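As a starting point, one isolated chain is supplied in structure tokens, in the form predicted alone.
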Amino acid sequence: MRLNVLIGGKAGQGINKISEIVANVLTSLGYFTFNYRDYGSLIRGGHNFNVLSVSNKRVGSIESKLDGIVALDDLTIEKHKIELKKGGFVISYKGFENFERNLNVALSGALIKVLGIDKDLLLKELRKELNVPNAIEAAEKGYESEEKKFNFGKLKNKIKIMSGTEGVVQGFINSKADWYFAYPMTPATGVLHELGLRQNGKHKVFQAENEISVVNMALGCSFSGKRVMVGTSGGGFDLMSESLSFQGMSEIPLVVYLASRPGPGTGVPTYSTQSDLNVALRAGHGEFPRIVIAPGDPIECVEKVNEAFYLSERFKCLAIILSDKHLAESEFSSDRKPNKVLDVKIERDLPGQKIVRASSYEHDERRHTTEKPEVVKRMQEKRLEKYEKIKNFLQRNKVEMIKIYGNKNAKNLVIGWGSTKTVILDALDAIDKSIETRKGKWKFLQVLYLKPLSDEIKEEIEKVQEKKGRVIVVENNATGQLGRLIREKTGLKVEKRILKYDSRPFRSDELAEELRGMGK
């Protein structure tokens, strides 16, 4: 069972609140939800919408056809009625205009009634979230206005809703990090706001005047012995590049949260892409080690941010958490708990304890600057040796660099990374249920660590190629950046690619259809 309901209107009308109220009620009943947000660069007006996908099993994507529309204005119906399935329902704002700011609450009540959910659950949620008499009245009127169409009864699942932003924040807190430095830039700004709201004396948040200041303040703070993270999107990350090179030479631990959005330039600032993989892998002049990790859902955000802090401190290197708008701002539900938290210890010489040097100039082991060719060569090799040390550490400690879903002996292999994870899983479920049953013709290899890259990726590709099967890379960019990275590191070219680069995420039914046409 799965439903897709679009909730649309103008920016400022409270679309997100409808999704939040209804998703929380559904979650309390044990249903999985996924909430996708689509909005332009407007504070008021325009056309915004959410798509709330509901299922009795795991769901992490939306589909191209709608079971229902909740419209806070006429434009929503006009734009989206073509996407409505035969027999689909429409809940209109008309008749509720007098509720003004509580119009969205009235429509929440109407949708809850259509889903066949008891009104008391709605009122309980509203009292917890709003507790305003006018809102309760609006919800009851909305509930009474509709007829029951579905029957969402109680399930046994215990589920929690979380966005990618909330996952990053929790990973930061779990790592006992001290400082977060950032300058606002969509879609990374959510972490800045959330960490600011959650300041409790254990961490501090600082908004600098620009991204150049952000990264240099962070390096100075880390040098003093603090656990530090900075956050930005692609344009801000570009400005940080010179200081990332300074990190490579000085070896001051640093964690960077890079939440991608379309470019080049300003691009489409409130939408999503996976086009910043190249810059995450290579930003900065010179050659120096770094770790690049791409979580695929909020629970992995919690885990991988913690791993980034741990590895950055242990190996004195740059660690980048690569996300995007779709992962950061969508709301996922899960019944899985994060892995055990790694204890991020600071075990290095610190100012105040002894004399400590950090320089952007080449230096020897004692941090004395040098231009001697033999020392330059030795130190360059010493820094680059960290790649193998990091990879060996990850393998030895069974840290997940990749995950494989579905039938491990399947003839068809799909490879993806980051926010494509959940839509690929949903698409493969629709094809032959291989993900759930571990039988069938398909399997999915999720790449979590993009640098260093796991040796198992080559093994999995060769295994499928030996069976004359199909290997397909799925990415939200125009040039297949993961496919290129795999070819660079393994020598294997993946011919089949499904690329989407219109700034919107994949829809699972459309992706399933494309995969069917490519599989064997």
Given for the second form:
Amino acid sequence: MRLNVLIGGKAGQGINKISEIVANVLTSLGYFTFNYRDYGSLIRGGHNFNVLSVSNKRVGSIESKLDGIVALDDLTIEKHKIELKKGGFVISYKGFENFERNLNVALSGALIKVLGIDKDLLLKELRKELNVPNAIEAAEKGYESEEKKFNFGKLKNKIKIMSGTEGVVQGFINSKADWYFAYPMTPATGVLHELGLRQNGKHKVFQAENEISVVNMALGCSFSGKRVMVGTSGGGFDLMSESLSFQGMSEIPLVVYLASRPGPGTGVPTYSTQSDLNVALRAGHGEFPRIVIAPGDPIECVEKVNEAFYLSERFKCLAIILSDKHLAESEFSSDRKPNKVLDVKIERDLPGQKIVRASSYEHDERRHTTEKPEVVKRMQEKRLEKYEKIKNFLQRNKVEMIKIYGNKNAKNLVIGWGSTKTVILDALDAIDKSIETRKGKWKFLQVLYLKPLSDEIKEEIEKVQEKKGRVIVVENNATGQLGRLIREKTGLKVEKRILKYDSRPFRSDELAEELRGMGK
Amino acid sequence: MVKANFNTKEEITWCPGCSNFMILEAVKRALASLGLKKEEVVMTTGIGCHGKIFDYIDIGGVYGLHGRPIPVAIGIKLGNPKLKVLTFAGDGDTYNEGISHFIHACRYNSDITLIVHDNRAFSLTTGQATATSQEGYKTKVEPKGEFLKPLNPISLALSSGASFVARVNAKNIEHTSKVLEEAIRHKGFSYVEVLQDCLIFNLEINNLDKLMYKVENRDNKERARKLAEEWNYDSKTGKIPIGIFYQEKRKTLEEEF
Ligand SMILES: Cc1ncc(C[n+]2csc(CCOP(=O)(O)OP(=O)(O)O)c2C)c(N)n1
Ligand SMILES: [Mg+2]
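What does the same protein look like in the form predicted in complex with the partner chain, given that the last one was the form predicted alone?
Time for the whole complex; same chain goes first.
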């Protein structure tokens, strides 16, 4: 059972509140939800909408056909009625105008009623959060205005709602990180705000004058012995490039959170893409090791940010967490607890106690400047050796560099990374329940570590190719960056690709259709 | 107490007779006179002739990128406020490549000391004009001479809110080291502009010593502004005040946290 409800209105009308109230109530009943947020780059007016997908099973995407629309204005109905299934419901703002700021609360009430949920659960949820006068009255009026259409009873699942942003924040806090430096840029700003609001003496946040300052402050702060992260999106990340290279030479630990939005240039600021994999892998002049990790859901954000801190400190290297707008700002349900937290210990010499030197200039082991060819060569090799060391460490400690879902012996292999993970899972289940039953014709290989890349990827592709099966890469970009990376590292060409680059995420039903057409 | 010896054994690659040697000497004297332990002082440096100082003082620190030594220093200080943090930067570093950091550092009032080696040229890249080069300065880029007027970094620092502003003459080691001591002792962002000669490139700005005279002004901002405007970095006549232009007590960035 799966429902998709679109909630639309003008920016500032509070559509997020509706998704939040309804999703929280559904969560308390044990339903999984996924909330997609679609908004333009404006503060008031325009047309924003959320799509809330609800299921009794794990869900991490939305579908293209709607079961219902909640409209806070006429435009919402005009724009989206063609997506409505036959017999779909529409809850309109009409009749509730006098609730003004509580219009969204009233419509939440109406939607809860349509879903056939007890009013008490709604009121309980509202009392938990809202102290706005007349909110309860609005919710009750809304509730009474509609008829039950569905019957969402109680399930046993224990679920938590989390966005990718919250996952990153949790990973930061779990790592006992000390400082976050950033300059505002969607969609990384969520972490800046969240960490800013949660400053409580344990960690601190500073918004510097630009991204170049951000990353240089971060390197200085890390040098002094702190666990430090910076956050940005494509343009700001570009500005940091030279300093990432400085990191490579100075070997000062650094964690970078890169949340992508479509480029080039200013691009499509409030929408999503996976087009920054290349730049994450290669930004910065010269040759130096780094780690690039792409979590695929909020729980993985918690885990991978912690791993990034651990590895960057242990190997004195750059660790990039690659996310995007879709992962950062969508709200996911999860019934899984994150892996055990790795203790990020700082065990290097620190200024204040010793004379400690770090340099962007080529240097010898004492970190004094050098231009001697034999020293340059030796130091270059010393830095690059870390790449193998990191890879060995990850393999030895069974860190999840990839994950495989579905039928291990399936003929059809889908490969993806980052925010497409959950939509691929949903699409494969829509085809033949491959993920749920592990018995269908499909399996999914999720790449979590883009650098270093797991050797198992090659093995998996070869296994399927031997069987004359099908390998398909799915990416939210125009040039198939993961596919190219796989080819570069394994020599294997993945023939089939499904690429989406209109700045919007895949819909699971549409992706399922495309995959079905390609599968064997 | 045995005073720390801040010498290193690295080969010095500045031109013979460069005024950077004098700045180096003044810094070491100031550190010794303040009785600071080597471990408690760290430096950040930019890239240019001045940046080589990283190898010549026996303290730790970060040899950063061209234009970026200020944010690195602020980061260190935020990370460990107990450290004394010195930043050595060039005029190219500070007033060209990284001018935004300079202006914001004045606002933030992070408790670091910025020492600008102002030889009024990009010397390590063979002498192109910087923002403090005089109008008419002939370079390979501008064979007919620099067509822009210089900016006045002292005025800029004052209007950007620096809490300690000084200018010194590299050749006057005694005075420079005394001002540096005060700058390092100052709680807040201290900015010391060091006028230095360059024996190879911007020769016209050499030997301005005869125009220089000492001043000392603390909390009178109006007077500081007037002193700053006495010399516009362009004229070869008139008077060039050196010394402490301004000092005020203000909450530091680190105290905000
Ligand atoms: C991003 C960047 N741009 C340009 C350079 C080349 N560069 C090296 S030193 C320098 C000029 C330094 O001038 P200044 O800061 O005044 O130092 P000086 O050599 O005069 O002491 C430049 C432009 C660089 N290293 N990095
Ligand atoms: Mg210079």
